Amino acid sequence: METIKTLCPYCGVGCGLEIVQDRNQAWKVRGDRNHPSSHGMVCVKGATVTESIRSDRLLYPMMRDSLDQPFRRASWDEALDTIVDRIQKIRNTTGPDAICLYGSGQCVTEDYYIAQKLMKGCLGTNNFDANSRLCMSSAVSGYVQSFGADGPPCCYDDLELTDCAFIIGSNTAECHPIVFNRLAKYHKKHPNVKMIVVDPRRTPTAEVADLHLAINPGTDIDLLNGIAYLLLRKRAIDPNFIEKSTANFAAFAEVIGSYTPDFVASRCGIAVSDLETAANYWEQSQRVLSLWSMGINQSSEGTAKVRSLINLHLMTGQIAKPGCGPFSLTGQPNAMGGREAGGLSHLLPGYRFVKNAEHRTQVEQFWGIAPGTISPNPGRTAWEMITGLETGEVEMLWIAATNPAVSMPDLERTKAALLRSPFTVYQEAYYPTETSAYAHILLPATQWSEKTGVMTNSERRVTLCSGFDAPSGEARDDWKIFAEVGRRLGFAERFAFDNVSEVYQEFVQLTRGQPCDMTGLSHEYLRQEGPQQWPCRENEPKHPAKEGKRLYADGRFHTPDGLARFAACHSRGLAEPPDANYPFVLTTGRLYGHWHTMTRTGRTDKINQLHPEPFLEIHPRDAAKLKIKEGDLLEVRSTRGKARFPAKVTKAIAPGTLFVPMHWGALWAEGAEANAMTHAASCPDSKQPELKACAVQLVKVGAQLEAEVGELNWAKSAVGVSF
C-alpha cells in the first residue's frame, strides 16, 4: 500500500507522519522515522489524529441574515458573491480598513501567502492577524530587537548537545512532548548535563529538572536580571563576543545592579541558594539551551522578557554554537510558516514590515500592483478587532481555522463583540464550533488531511504535508477560497493559480536575500529530499554538511551595524497583580493530550479517556484555609467573568497561585472557559495578550449556596415571614 509522507497537526515540534489506508479503508498513522525532527516519534494527539477527520465535518456552505435566525444551506456561488458584494460595498463606502481577516498557525504557508495578496496586496488594508498573536508574537518581537530579525537561531539536534537546559514558562513535557522526550532520553544518559526548570507549578516537566525554580508569577525578568547580576559580578562572560558582536551591553549592566541576590529571591519567592545555584549552572556550560513558549510569551511585558533571555546568551557568547541559544517552541504547526509569509497585521512577505518604506516598494513591485497600494499603517491586531466590532469601525470579520470565541481573552466582552458583527464569515472544517454561533456565512474548508501545502516548525524545517483523503462534502482549501474572492473582486491576474505548488513557488521568490531565504526550495523538492532547513538559498548546495543549522554562526546580525542588541529592562510585574478583593493569581495552560479549543482533539474518544474534564489546581495550604477538598466544585471570579470547576488539590502548585487548562469551551464542558476570566492587557511592543495570569478570587459552591440560603431565611425572618 502507497505511504502517504505528512506533518502532524497539532504543535509546533512538526513530527513527521506516515500515513497509510488499511483493509477497512481507514487511515492508519505512524511516526515517519526519516523525519529529522522526530525521529519517529509521536504522542497521544499524533497517534490519534486521524481518528477525528470525519467527524462533525461543516459539508456545505451555509447562510443566514441574522444571528438569532437558523442557518440554511447555500451555493458556494451564493455564499461568495454575497462575500464580494459586501466587500465591494464597504470599499466605496467605509473604506477597506473596515474590512478584517482573522487566520491561523493550522493554515499551510500558501493559504497564508494567498491571504497577505488578497487583503495587503489588493485590498490595500494590513488587516490580517492569526492567532500566533495570541500565542508568538513576543517571541517575533524579542527575535526582531535583538537579533534584527525572527527566525529561532537553534534547531533540535541542539536538544542532544547541550551541557545545561534552561526552561522557562514552558511545560514542554505535555505541550511540546516530542521535544522533551529527545531532551529527557539525553538528559538521563548524561549525569552532567543540568537541566533548570522555571515555573510556578511542578509540572511534569519540573519533576525532571535538577532544579525547579517555582517563581511568583510576573516576576521573570526578575529572575533572569538576577541570574545576569550574579554572572557579571563572577566575570562569567565573554567579553570578547560583547564586544565585537553586541552593542547596549553597559546599558544593560547599569540595570542588573540593582537586581542583588535578595532582593530577586524576595520578588521571586525563591531561595537565595535556588538563585545561586541557577547562576552557578549557567557559568558552569560552555553550552546553555533555553527553550521557552506560552509562559513567557503571553505576558504584558512578553517582548522584555524574552530580550531578557537573549541579553543571557550574548553576555556569555552563548549563540550560534552546537548545543546552545535562545530557542522560542512555536505553539502552532504553521505558525512558523506564517511569519514567513507575513501573517501577522505589521509583517509582509519574506520577514518584511509594513512600516518600511522599502519593503513596501518590493513587494508591490513582485505583486505588479500600483505604488502606495500597501498601506503604511500596521493592521488591526486579534484584539483591535474586537475592540474594533465595539465600536463599530469593523464592518466585515472573516474568520479561518480558529476559534476566538474560546481562545480570544475577556471572553465575556469578546462574545458581545462578535454579537455586534454587521457580517461575520466562519471559514472552518468542524461544525458546530463555539465560533459559528457568530457567523452569518460558513464556508467549509479541507482539513489538514484533505489538502496538501508546506508548514515550518520550530527548527525553521520546511516539511510538504501532502493531502491523502478526498475532501469531506463541499469542502475546499483555503487557499482556493481566499482566490476566488480575489478573482471575483476583479483581480483574476494575481490569483492565476492551477494548483498549490504554483502558489509556493511564486512565494518562495519573495524571500530572496531574505534571512529566511527558501528559494532553493519547491513541492517538487520537498517531495523528493525530504524536509529541509531554511536558509536554503536557490543555485547553492543542499548537502547536509553545509546545511545551515544554526543562524548566526558568523557572529553577525540582521541589524543595520551587524551587531546583537543587548535590552536594558526593568521588571514591571503582572498587569492585574492580586489584592484583597481577588487575592489569587490565576494562571492558564495546556494538557497533554488536548489541544486549543478542542476542535479536533474533543472528537477523538482516547484524548476524552485520557482529560475527561476541567479542573483547578490549588495548593494544600490554600485549600485547607478555605476548607476546600478534593473534588469540590469551586467558582472563580474575576473582575470580567467566571467559571466552575472541581478543585484538584496538589502541592505541584505554589501557594496563592491557581492553574486551570484553557481548552473548554461552551461546546464540552458547562462555564468552564478558562479566558472568562483572563484580560486582555498586551505587551506594548508585541501586542500579545497576558493570557498568562489575572486576579481572580475563589468560592465553593456549596459554601456559596448556603451563605445564599442563610441570608435569605435571616431577611425572612427579619420581616416575619413564616416557611
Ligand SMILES: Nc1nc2c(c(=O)[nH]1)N[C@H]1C(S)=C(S)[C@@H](COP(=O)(O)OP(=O)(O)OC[C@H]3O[C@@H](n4cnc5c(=O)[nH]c(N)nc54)[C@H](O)[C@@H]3O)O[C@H]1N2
Given for the second form:
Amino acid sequence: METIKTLCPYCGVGCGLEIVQDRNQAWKVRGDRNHPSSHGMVCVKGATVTESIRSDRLLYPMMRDSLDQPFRRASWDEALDTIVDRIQKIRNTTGPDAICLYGSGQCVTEDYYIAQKLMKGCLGTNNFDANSRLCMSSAVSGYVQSFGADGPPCCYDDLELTDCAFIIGSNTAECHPIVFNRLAKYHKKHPNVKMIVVDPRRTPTAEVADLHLAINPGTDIDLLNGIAYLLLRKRAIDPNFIEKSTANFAAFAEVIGSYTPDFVASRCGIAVSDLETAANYWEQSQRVLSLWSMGINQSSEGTAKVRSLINLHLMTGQIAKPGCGPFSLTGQPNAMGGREAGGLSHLLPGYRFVKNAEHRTQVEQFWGIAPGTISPNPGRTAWEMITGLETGEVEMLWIAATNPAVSMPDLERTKAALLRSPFTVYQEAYYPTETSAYAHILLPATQWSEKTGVMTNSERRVTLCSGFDAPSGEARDDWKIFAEVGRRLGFAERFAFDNVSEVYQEFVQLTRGQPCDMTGLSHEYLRQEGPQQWPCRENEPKHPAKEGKRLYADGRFHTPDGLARFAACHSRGLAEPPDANYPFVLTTGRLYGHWHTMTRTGRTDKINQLHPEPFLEIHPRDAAKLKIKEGDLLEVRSTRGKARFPAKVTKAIAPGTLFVPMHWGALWAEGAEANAMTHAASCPDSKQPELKACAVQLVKVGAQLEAEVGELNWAKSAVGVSF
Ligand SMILES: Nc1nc2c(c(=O)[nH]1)N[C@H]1C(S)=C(S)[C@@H](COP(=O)(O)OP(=O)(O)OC[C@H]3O[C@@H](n4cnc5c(=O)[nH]c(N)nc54)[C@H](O)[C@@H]3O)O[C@H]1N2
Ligand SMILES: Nc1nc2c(c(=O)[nH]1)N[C@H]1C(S)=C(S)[C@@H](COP(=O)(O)OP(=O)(O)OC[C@H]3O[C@@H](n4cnc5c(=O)[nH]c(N)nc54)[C@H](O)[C@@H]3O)O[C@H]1N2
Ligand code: SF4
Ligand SMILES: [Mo]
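Form predicted together with the named molecule, following the form predicted on its own:
Below is the entire complex, every chain and molecule, led by the chain shown above.
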C-alpha cells in the first residue's frame, strides 16, 4: 500500500503524519519528515492515534422520543426527515433563532464552511458557535482589536530564531509538545537564549525555564503592565515603530504608570527581583517570542490579557521580524480553520463579521441569496445556547464533534439545561460519550482516517488531511450531513457539491482579498505541493515551503489607518476570588497523554498507563494545614458543585491554588469532573468563560462525610437519562 500523508488530528501544532499498513493490515503512524511544521517529530498522542479509531464507534443513526427511553436504530432517511421536519416547524413558529448548532475545532474546514452556510446563509440565524468559544475566542478578539484582524503573525521558524521565549499561561511541554521540542532543543544549544514561563504551576514547561514566575492566578495584566512600566522607565522601547505603526500609546503609558514594581510583585505574589529579571530579559533581547494559550484566553478578562501582551511587542517593536512576536498557540487541530470559515457566531467566512453590513452583502452576493438573508445580530455563543435552553428560547440544539456534558463550565447547570432541551441532535464518531445521554437523535460521523479535508495549524499552515480508511458502519462526513439537511430543506442549489474538494474551492473564493487569502490553494495543489501557509493568493509565486511566512512585515496592520492599537487595560482580577468559605483557587487543565474528554485516549492502553486516574495537586504547606497526605481522597466544592480526587502533594502548585485535570467525565471516573466546580463568567469582549479559576473549599473525605455523600449518585449525568 502507498504511504498516506496526513495531519495529526489532536493538537494545534499540526504535525505531519505518514500512515502505512503493516503485514497484519494494522495502521502504523510515523512522523512526516517533509512536513515543514514538525520535521518528522510526533508526540505520544500522534504516535498512538490509530489505536482507538475503530473502538466503540457510533455505527448507525439512533433515535428516541424522550431522554428516559432507550435508543432504537433508525435509517438515515428517518433521522434526517425528523430533523428537517423539526427545523421547518420551528422556523415557521418561533423563528430560526430558536435553532442552534454547536460545532468544534476538530471539524475540517469544509465541515465548518457548510455548517455555517446552512445556518447563516439558509436558515437566517447566526446561532452557529464552536467549542473554540471555550478555547481561542480571546485570542481572536485580542488580535482583531489590536491588529484589525485575527491571525497569529508568527511562524514556527521563530522558535529557532528567538533570543527569549516568553511563555505565559501555556504548558507547552505537555500541550504543544512538538513546538516545545523545537524550542527546548534550540534553548539548550544556545545558552544566551532565555526562556521565561509565567504559570501558577511549576509545569514541565516551567522546569526548563531560566525564570519561572509563579504568579497568583488571574494577575497576568498586573505582571504585563509591570514589565511595561520597567521597560518604559529604562527607555527600552522602539519610538520609531511606535510613531510609524501604532496608535493610542499615550493612553497605554498613562495606565501602566501605576504598575510600580512593589505593587505588581505583591499583586502577583512574586519577588520584585524576579519581575526585574523578566524586564531585563525583555530589554536585553532583540527578539522576544511570546507564546500563550489557555492561562491567558480562559479568563473573564481574556481579551485584555491578550492585548496587554501584544502591547509589550508593540512598545518594543518586536513584531513581524524573525524570532519575535505575539504567538497564540491554537488548541485544537483546526480551530484556526474554523476562524477562517466563519465558525463562531459573530463571524462570517474570510475573517468577516456578522455585524458589518458590507461583509454581509459580500457574502450574500457570493452565495447568490437575497439581501438581508444573513442576520445582522451575532448568534448565541456556546454558553448562551445553554442559557437559551434554560429559558426555553432554544428549541433545538444540534451538537457536532464536541462533548459538552464534560467540557462546558458549571456542569450541573449545563446538564440540567441539556435535560430540558426539547430536541437535541448529536453528531458523533463514538458511542457512548457523556453527551449521548442527552440526545434525542444520534448521527454517526466519520472521523479522521475516514474523511478528507483541510486543517490549518497555529502557524497558519494549511494541510490536506487525506482519508485512508472506509467509513465505520453507516457513518457519514459531517459536511455531507449538513449539506443533506440543507438540500432537504429546499436549498439544493446551495449545496450542489459532488465532493469535498469542491466545497473547499467554494470556500477559498470567499477569502479573496481578505487577510487570510487562500485563493491560491486547492486540494489538488496541497496534495501536489504539500502544506502551505497563508496568505497564499492565486497566481502568486510559490513561497519556498522551508521558509516561514510572517504577517505585517511592512509595519502596516489591518486597521482602517494601518496602525496597530495599544490597549490601555487595568487588571480586574478573578471573577470569583477566594473568600473565607471558599479559600482556594481551583485551576484546571491538561495532561500530556490525554486528549480532552478521552473519547480516543481513554481507549488507548499506553495513554491510560501513563495517566491512570485523576488527581488534585495541592502544595505541601496547604496539605500540612489540613492534615492531608499523598493519596487521601479529597472533596472539592464550589458554590455550584463538587467532585472527588486523590491528593497529589507537590510543590509544583503555588500555595492557595489547586489543580485538577479536565479530562475525566462521568464515563471514565466517578465524580471527578473538573467542571462540576467551574463557573461561566466570561470575558465581555470574547465571551470566553473563565475555566481557569474558581473559588473552592476542600474537605478530606472522612468517615462522616463518606456516610453523608454515600447516598448521592455520583454518576449524576445518568439521572433521569439513559445512555
Ligand atoms: N496533551 C494534550 N494536549 C492538548 C490538549 C489536550 O487535551 N491534551 N488540548 C489542546 C487544546 S484544545 C488546547 S486549548 C491546548 C491548551 O494548552 P494549554 O493552555 O497549555 O493547557 P492548559 O493545561 O489548559 O493550561 C495551561 C496552563 O495555564 C495555567 N494557568 C492557570 N491559570 C492561569 C493564570 O491566571 N495565568 C497564567 N499565566 N497561567 C494560568 C495552568 O496552570 C496551566 O499550566 O492544548 C491542546 N493540546
Ligand atoms: N475545566 C475545563 N474545561 C474545559 C477546558 C479547560 O481547560 N478546563 N478547556 C476547554 C477547551 S480549550 C476545549 S477545546 C474544550 C474541548 O472539549 P470537547 O470539544 O468537548 O472535547 P473532545 O473530547 O475533544 O470532544 C470532541 C468530540 O468530537 C468527537 N469527534 C472526533 N472527530 C470527529 C469528527 O470528525 N466528527 C464528529 N462529528 N465528531 C468527532 C470525539 O469523539 C469527541 O467526543 O474543553 C473546554 N473545557
Ligand atoms: S504535538 Fe500535537 S499535532 Fe503533534 S503529534 Fe502531538 S498531539 Fe499530534
Ligand atoms: Mo481548546
